[in-house]
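A single chain, nothing else alongside it, follows as structure tokens in the form predicted on its own.
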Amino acid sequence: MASSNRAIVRGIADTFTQAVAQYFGDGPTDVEAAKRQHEGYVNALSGFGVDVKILPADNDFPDCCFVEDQVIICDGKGLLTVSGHDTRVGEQEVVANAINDDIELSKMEPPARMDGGDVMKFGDTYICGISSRTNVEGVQVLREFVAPLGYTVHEIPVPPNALHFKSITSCPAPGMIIAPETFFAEDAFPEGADLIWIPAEEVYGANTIAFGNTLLVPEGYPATHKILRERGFELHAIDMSQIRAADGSLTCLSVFY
């Protein structure tokens, strides 16, 4: 769920086709349709009334329009992560230039290694993945954050053949998660989850965000939006064609704060 009216993003690279993909793909193959998807996921989030600060690209660095990976937000505070690949640690700077006139910021530091994509809030739970970017020495880090502040950390295995949590799940209401099937165990969750499970073959669709009752979600996955619908929700699909093949999914383009 969309946390707030104002988020952060980051442009797309010229060298985006060089960015790190092995997942949903084998990475991007056109640069400027990519640009193209990303300009619409921008207007679609200033279309829900979130004031968008877009941050520049750079070249050196063709995975920088996924900014979530670089730092988890928990009530006006950041945890500034360590980028799970070691390609990635450079993006961080201009991420936290940019919120740190408004976000008491502090800094994970190694052996703790976390991506932005394997924590997502789930009232007043943080269901963090354990990943090949995330390590038990960053969960630890985050609980330690987000102790002092009235939350508590829920550890969860993200399987083998996905990047990050968040990639194949999200909360598209209160006390509710979207998950394929076969991906997890029903009880890997936090106990009472309303769990959504949507077809395996349509993993992308999992990753969602949620504006009131219309969700953002990926063009392309007819079953998942049939069941989001029958559940009651409005969508609004945009293409994201690009974004997927570089392993990149709706949330993780953004950093609402």
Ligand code: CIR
The other form holds:
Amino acid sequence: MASSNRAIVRGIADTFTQAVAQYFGDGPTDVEAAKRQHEGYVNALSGFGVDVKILPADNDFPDCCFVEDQVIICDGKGLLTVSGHDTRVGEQEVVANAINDDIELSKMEPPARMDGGDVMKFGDTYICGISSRTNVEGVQVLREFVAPLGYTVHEIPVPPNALHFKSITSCPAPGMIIAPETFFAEDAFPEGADLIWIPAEEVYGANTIAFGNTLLVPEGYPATHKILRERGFELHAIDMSQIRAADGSLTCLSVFY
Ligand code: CIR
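So the form predicted on its own is up there; where is the form predicted together with ligand CIR?
Zooming out: every chain and molecule, the one shown earlier first.
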């Protein structure tokens, strides 16, 4: 769910074809198309009433559009992560500078590592994936960050065929989680979660952003869209094909703060 009505995003680098990619895609092939898709994303957020601040891309960082990975926001405070991929560590400063007038920031230190794509707010719990990018030390820092604010952390293993926990899930409404069949054990999720299972072959369709009863969804996942409509959601679909080719999902492209 969108957790506030202001967000930062960051443009697509001219070097986007060099983005890290090993899960959903083999790497983007068309930077201009990626830029158009990113513009479509920004327009969609704006159309939902989000005040979007656009940070300039940096061609030294092909993955710089994926701002979500750099900071975890909790009730007006921010935890800057230690990026889970070495090539992405230098993306953070620009993100931190863009929000530090509004958000009190603290900084994770190595050996802790985390990508924001592994962290989902779920009521008074933060579900945190343990993945190739987020380690147990990172989860411990997250726990210490959210505990004084009244939240607990629920760890969940991310299967080896997925990048981040939220690459393959989302929370479309309080208490609900969209997840692909076969990727998780049912009891891996917090007790009482209302799980909306989608077909494994449409795994990319699991990541959505909710604006009230309307979900921003990636174009092209018909079985998932049918399931979500049957659950009573309205859908707003956008083309994410070039972003997907860089292993990016809808939530990866913004930080709501
Ligand atoms: C990466 O491998 O780090 C980028 N190509 C994709 C990051 C996607 N971010 C996210 O899921 N939060």
